[in-house]
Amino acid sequence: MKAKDFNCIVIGSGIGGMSVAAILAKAGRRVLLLEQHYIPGGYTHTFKRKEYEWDVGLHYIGQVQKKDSFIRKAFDYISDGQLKWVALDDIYDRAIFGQEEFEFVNGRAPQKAQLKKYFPEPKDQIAIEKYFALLDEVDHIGSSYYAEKVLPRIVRKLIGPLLQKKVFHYSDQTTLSVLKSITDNPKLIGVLTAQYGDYGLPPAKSSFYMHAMVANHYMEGAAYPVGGAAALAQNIISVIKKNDGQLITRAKVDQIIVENNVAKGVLLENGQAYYADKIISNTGIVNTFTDLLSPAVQHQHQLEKKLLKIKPAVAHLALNIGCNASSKSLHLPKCNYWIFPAEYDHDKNQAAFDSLDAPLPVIFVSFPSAKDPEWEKRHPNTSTVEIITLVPYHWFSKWEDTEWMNRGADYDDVKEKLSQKLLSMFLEVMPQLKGKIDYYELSTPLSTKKFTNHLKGEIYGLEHSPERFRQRFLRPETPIRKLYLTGQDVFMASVTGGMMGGILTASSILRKNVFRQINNSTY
């Protein structure tokens, strides 16, 4: 491959990159993306051991079900039309308090009357049709704020603040401030916001417009990718490759070349360079101007204060578990679960697991093998389970300077000790897996850290606080000329964010209005 030979080079494999990387390529560019990874698709990736396979961050996507909406449009498009989807169970996620139990089932209405059954009460009857109202408002408000992020310079200045003021409305206050203004039920407003695992940040901290998105997303159901998380990866880079695009794995990008504030090409940690007219990072905002750009360049545009205006999102652990039986034999369901203590309240709850010693706060477990119907033919008579919680960060520092899989033995036991506390309070809830477990192994944040680059190995990017929507930098375009972010940075969080992420770089480069393009597009 000559330097000639590209028109844009994406750098980060993960769903934003292979997105703007698939468009951009179906639109005549001859795109270059590259992986640091040996395996191609970020999150969206799976990984084996032994005779299992477990995904890394795909558990469910919403909206995928009916080939009219939006996000099924964008995944047909960007894979033309080969991703194929499995609806999870009419029960998507079953959220569990203690020994109490709550369904979120399919549809809107269908949810709202569940909700009431559950609480038969007047006062919180209105505050369940006041909650629906708001999201409804929400689920309307967002294009104007996103369309904003790709205005040239000029125009947002004039306009911009009046797109985004009503998203400012809702982002600009916590998910508790507004639950509140409607009700007094601390268990209620625990259930509501039961899937706040899905953005990171429990009520009291998260921005109510991303509690919103995240509801709305999954109120008509979810589903999962036939063939596995890694199915994304395959059929979305077979469409770059076969629009003369390419990619290459082991392909770890040291710096950015940038020459009079214009972004010319890529160097490799081996001494490659790669050149070509856009350059576009979905390694996330931090990464790319603190570690692919040089000092000057940072220091030219101040890019330093600039990240002090936002936080890491939070850091995870992830339990993989693989069972000698299938998921039917051990009736596995395809929903997901949230288990929590028999507390209510989730940033009490949050604020309570200062130690390894304490209480886990939440754990949600996916069962991919279920999920997905070809999961037999690539591995009869087995089974996985997935499960993960919140961390901070710091628990896992003094190990940093320690190499993968040989971090020493006071790691593996703090590894243990967590991965023992995570298996007893599942099994608490699946007892029938007791004696099933033939295999499992415990993810920690230096892991995420290690295969994405994230520097406190978080999950989701960037912390989705009201802080978060104010950033006007956080936008596919840079300070520095023919240099672009993508993914879930200029969005929001998860792979369907990360997605969007990738439709917005595109429409910025491409100059035109690639979401109309995708609705109009039909597989």
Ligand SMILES: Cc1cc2nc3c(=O)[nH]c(=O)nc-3n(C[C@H](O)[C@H](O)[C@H](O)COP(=O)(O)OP(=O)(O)OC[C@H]3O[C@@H](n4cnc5c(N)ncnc54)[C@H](O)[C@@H]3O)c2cc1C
The other form holds:
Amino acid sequence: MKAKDFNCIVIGSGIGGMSVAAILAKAGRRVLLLEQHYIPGGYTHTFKRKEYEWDVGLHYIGQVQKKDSFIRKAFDYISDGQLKWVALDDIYDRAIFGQEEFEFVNGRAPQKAQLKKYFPEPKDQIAIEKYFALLDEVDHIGSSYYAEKVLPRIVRKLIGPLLQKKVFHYSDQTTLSVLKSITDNPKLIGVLTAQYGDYGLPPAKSSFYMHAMVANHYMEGAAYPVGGAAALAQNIISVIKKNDGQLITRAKVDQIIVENNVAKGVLLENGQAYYADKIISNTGIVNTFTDLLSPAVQHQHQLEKKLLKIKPAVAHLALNIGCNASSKSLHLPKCNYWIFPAEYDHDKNQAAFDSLDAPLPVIFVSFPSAKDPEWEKRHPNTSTVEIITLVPYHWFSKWEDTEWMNRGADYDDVKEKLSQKLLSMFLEVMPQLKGKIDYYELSTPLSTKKFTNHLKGEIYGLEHSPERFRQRFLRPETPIRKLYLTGQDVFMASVTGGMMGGILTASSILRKNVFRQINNSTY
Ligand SMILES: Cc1cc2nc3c(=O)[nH]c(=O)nc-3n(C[C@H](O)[C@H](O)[C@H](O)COP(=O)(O)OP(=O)(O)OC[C@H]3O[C@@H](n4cnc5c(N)ncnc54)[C@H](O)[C@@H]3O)c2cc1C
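Next up, the form predicted in complex with the named molecule in place of the form predicted alone?
Shown next: the complete complex, the earlier chain at its head.
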């Protein structure tokens, strides 16, 4: 392919890559989207075994139920209004600590009232009021922080610190330190942070800004795409193709071609080269700066020094379960479960999880077949369950050089032991599934690495620690001209965060406020 064939090459078809590709294609740019996997979508892809199908990294999304929310408008914009959503139950998350259960309900006022019912002591009621006031404050301060990321260099030098100051006030503090400033009740802290798995770090390590963003994101409840997570790639890629764009799967980029500090094209593992005016990487900043750029380019910009300031997010295990009975007959709910030991200190639980034999600090359980109204049509009389927990990557690194499906008997033994551990914690809460499980398969951090190319099996790209939000190089522009980053690393983890990263990158490339354009669009 010659330079003139494409204006932009996007490496990686995660939600970030698909979003920027769709926006650029709709703006008249000829886009080539390259994906290393044989299924597009990144963490939004789904996979099948026997008659079952599971999501990988999309279980629920907030703020899409209302047609006029910015996030809904953005999903409508990149899918030409084709994506449809279905609301989860009014109780969309249930947190279980031993024998006690706490419900997360739709809506700010009902959620506040619910918490006050669980914590009737006057000092807890005051803390809950203070907590919601903090969430409200954080809800309104993000736009200038993110605007800074697309400003021309000279302008951001002048006013950048001012634009980011308000976010820094919250992002510099850990979730635990902020919550301890309003309450000394560890049980209340444990319940308020029960969704910490959504950002991967327990309260003493996570940035309060990230915690508040996620809590706000789900405050009005949650939804799921009709047709499952695969509906995202189906509908967004059709928009890219309709606008003259092209997708190639099984196309692993080996190197970004850089000449005189200008990105010119990409070289695939199979030796094929493609050229374009702009190169956009959705593969994550660490992948891009270490794996895809030559050592000379890395050294020229001291990229390794920058990467020392950020850490990869934790990895995860996912147990994908198939049952040969419908969701209805098994009473599977349209909500998620967060199941913990009978101990409210998440940091303590995480610290105690120091080996594969130690008790699990948390499991997240979701039921794709119960959420999707089209499931029964596609997979009659079946249902699915996904159980996820967080694990360090290094527990699996000794099998790094083995082949998928043939990693050895010791690996298979560990997988089976872990599967039983996840199952037994889950079946205590949902005993009706005992004897109904027809199939299960555990994915480990090595599966994540193989299928999404996250080098340390990262569940959310980078750690969402206080330090992360200080790093000004987590932006679309890179020190290499015409090379851009996109996806979760330039915004924050979550499907919505990845999409917002795509919008930021499109704004930077098109030199216009794509956020405003989307806000003014109607579908
Ligand atoms: C288990 C799990 C559960 C989650 N649950 C939720 C949830 O319920 N709700 C929510 O909002 N978020 C959830 N998330 C987070 C969310 O899925 C991610 O934050 C988001 O999808 C990341 O999007 P991305 O585009 O930045 O990256 P990715 O989706 O990781 O996309 C990167 C793409 O680049 C491709 N790639 C990498 N290297 C190359 C290369 N060299 N050449 C070509 N292609 C390459 C990869 O194959 C991949 O397709 C979850 C994540 C996980 C893992």
